[in-house]
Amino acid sequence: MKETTQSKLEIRNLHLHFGKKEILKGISLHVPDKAITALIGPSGCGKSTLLRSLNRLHDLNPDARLKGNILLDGKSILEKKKDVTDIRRRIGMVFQKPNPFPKTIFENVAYGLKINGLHHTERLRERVEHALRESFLWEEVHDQLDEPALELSGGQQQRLCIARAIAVEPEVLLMDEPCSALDPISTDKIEHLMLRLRERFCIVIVTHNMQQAQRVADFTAFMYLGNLIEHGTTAEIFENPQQELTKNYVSGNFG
C-alpha cells in the first residue's frame, strides 16, 4: 500500500439533508491523491450519498440541501458559479450497475471526448484506444468497436464504463460498488484495473466487501448512520481500529 499525505479532495463539515431528513452529519475527510480510499459501512449509512456529493450529482434533486464544503485542489466545487460540467469532467463517476449508452463501443468511449470538443477523427480514435487499453478491454473488443456496447458481458460493460470515465482524463475517479453485480473473475479484473489506475488518479470506492477493501484500498473510512466514525490507513482500520463500532464492524460482530 502507498504512503501519501497530499490531499486531492477535502471534505469539510459536510451536512446533507433530503427534505427534513439529515443524511450526512458533518463529514470531514481528507482524500489523498494517487491512492484508493474505500468508504465502508452498513447499508444506508450514507456512503453512496457522500460519493455522489463529490461531483454534485445531488444538484439534480430539488429536495437536497448541502452545507459545509468540498475542495478539489484547495478550491470549492460547491460554489454556484462553478461549471458543473467541468467538475464532472474532473471528477468522474462509475456506478454500481454498468450503464453503457445504447451506442457502439467506440461511441460510448468517445461520448465525453466529443462533448468536451474533440472531433478530430484520428485523435479521437487514439484517445478511445488508449482508454480501452487502460481499462484492460482493448484486446477483447478492438475488432468490434462498431458493435453495440449492450452486447458485451457485464464485466466488459463495467470496464467500458470505466474507459468512458477515464477517456476525458479526470483527476478523481468515484466508484460506487463497481463489482457488486460481477462474478469473481470480472471482479478480479476490475480490482487489478483499480490498482493500475491509482498511479494516475485519486480513487474513492464504496464497497460492502471487506476483503476487497483490504485488497485494493490504501485508506479506509468507516461510516455509520450518516457519521464518519473512523478514518485511517486500511491496515489501521482493519488491524487496529480505535473505535469500538469500527472494531465490531470489520470483525463481523455487528448488529
Contents of the next structure:
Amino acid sequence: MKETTQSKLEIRNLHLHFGKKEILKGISLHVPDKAITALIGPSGCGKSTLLRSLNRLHDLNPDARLKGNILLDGKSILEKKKDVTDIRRRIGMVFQKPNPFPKTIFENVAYGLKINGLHHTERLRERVEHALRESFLWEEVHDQLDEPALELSGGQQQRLCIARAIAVEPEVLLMDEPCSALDPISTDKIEHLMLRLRERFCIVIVTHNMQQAQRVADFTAFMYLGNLIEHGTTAEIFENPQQELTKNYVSGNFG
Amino acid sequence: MKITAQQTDRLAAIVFKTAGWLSVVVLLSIFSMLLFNGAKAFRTISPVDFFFGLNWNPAAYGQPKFGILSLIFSTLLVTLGAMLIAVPLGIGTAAYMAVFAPRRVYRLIKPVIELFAGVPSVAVGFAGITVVAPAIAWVFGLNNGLNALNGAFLLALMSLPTIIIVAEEAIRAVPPTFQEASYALGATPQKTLWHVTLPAAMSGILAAVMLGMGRALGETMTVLMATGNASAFPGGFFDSVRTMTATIAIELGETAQGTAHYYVLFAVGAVLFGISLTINIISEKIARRFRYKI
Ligand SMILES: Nc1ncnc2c1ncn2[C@@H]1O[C@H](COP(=O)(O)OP(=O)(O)OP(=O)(O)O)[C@@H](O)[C@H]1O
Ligand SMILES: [Mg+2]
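The block above covers the form predicted on its own; next, return the form predicted together with the partner chain.
Complete assembly follows, chain above in first position.
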C-alpha cells in the first residue's frame, strides 16, 4: 500500500441538490495524488453524482445546485468565473458505458488534442500513438486507425475511451464503473491499465465490485444515502471497518 | 363476440400494410399517368425543343415555344435560393433550441414555429406581394419586387419550420453521452455542437434539409403569386421567374384538352416528379452512408 498523503483533490463539505432533493449531504474527502481511490456504496447513494461534481459536469443540468467547495491542488474549482473547460481538461473522465464518438479510432483520440489547439499532423500522430500504447490498445488497432471506433469490441471501446481521456494529459482521471459493461478478460486488462496509470495520475473509480476495489484501490470511501460514512486505506475499510454500516456493506450483508 | 389483442394486432397490421401499398400504387399511377399523357406531347413537339429549348411561350402565334429549360432554371433558382437562406438558419435555430435555449425561451418559440408550419401558402403569397416584394424593391432599388429573390425568401420562410422541427429532433436524438464525453475533454459547448453533435445528427439533418427542399420544390401558390411569372429565361435573382409548378397551375385550366400545349404540361409535371424523386433517392443514399460511417 502506498504512503501518499499529498492530496490532489480536496472535497469540503459538499452539498448537492437536484431541484429540492438533497443528493449529497455534506461530503468531505481528501483524494491523494498518484493513487487510486475507490468510491463504493449501494445503488443510488450518490457515487456518480459525487464523481460528476469533480469535473463540473453538473453545470449542464440547470436543476443542480452545489454548495461547499472542491479544491484541485489547493485551488477552488467551483468558482463560477473559473474556466470550466480548463478544469475539465485537467480532470478527465471515463464513463460507465463505453462512449466513443461516432468517428474513426484516430479521430477519437485526437479529438481532445484538436479542441485544445493541437493541429500539427505529425505531433497529433505521435500523441495518438502514445495514448493508444499507454492504453494497451496500439497493438490491436494500429493498422485500422481510420476505421469507425464503433466497430471495436466493448472492451476495446472502453480502452479507447481511456486513451482519449489520457491523450490530453489530465492530472486526475475519474472512472464511473468503467468495467461494469465488460467481460472478465476486458475487465482484467483495464485493471492492469489502471494500476499502471496510477503512477502518473490521481485516479478516482466508482465500483460495485468489491473484489475490484480490493485489487486496484489504495484508498476506499464508503457512501450511504448521500453521506460519506467512512474513508481509509482499502485494507482498513475491508478488514477493519469502524462503522457498522460499512461492515455490513463490505461483507455483503446488504446491497 | 370479444376481440382479442392478437386479433387487433393482426387487423392493425393488415390496415397499415394496405395503406403502405396503396400509397405506392397511387404514386406509381400518378407517375405513369404523367408519363403517358406527357409522351403524347411528343407527337407534335420535338423532344429536343422541349428538353433543350430556352423559351416557354405556348401562346406565341404560329410558333409556340415549349422549351422547359427556363422553367427548370426558374424552379432551381427559387428553390436553391430558398435553401441558401433556410438551411443555415434552420439548422442554427434547431441547434439553439435543442442545446442552448433556456427552458422558458424554448416553451415560447417551439409552439410559434409549429404554428408557422400551418400557415396556408396563399397567406404567405399575400405577405409576399404586399410586404416582402415592396421591401425588396426598396432595398435594391428595383421597380418591382416580384422576382426570384422574393420567391426564394418566401419559400425559405415556408420550409424553415419543417427544417427546424425535423433537425431539432435529429439533434435531440444524439445520445447525451457523446456530448458529455466531449465536455469532459474540455470542449466548449460550441465546439461540442460543431464537432460532435451536428456530425452525429447528420443523417437526420440531411433528412430535414431534403424535406424542406421538397416543400420548396413543390410549392405552387406562393411562387405563383409572388414571382411575377414572366416566362422569359431569367438572368438572376432580380428577374421575374415562372416555376414549373406555377406554369402548370396557371395554364392547365385554360388549355384545350388534347392539344399539344395540354399534353406538354403533363410532361413538365413528369419532369418535376422525376426531379423530386431523384433528390429523394440521392438524399436517402447520403443519409445511409452517414449513418454507417460516422
Ligand atoms: N439528473 C438528475 N436529476 C435528479 N435526480 C438525479 C439525477 N441524477 C441522479 N439523481 C438521483 O440522485 C441519486 C444518486 O444517484 P447516483 O447516480 O449518483 O447514484 P449512484 O450511487 O451512482 O448509483 P449507481 O450505483 O446505481 O450508479 C439517485 O437517487 C438518483 O435518482
Ligand atoms: Mg452511478
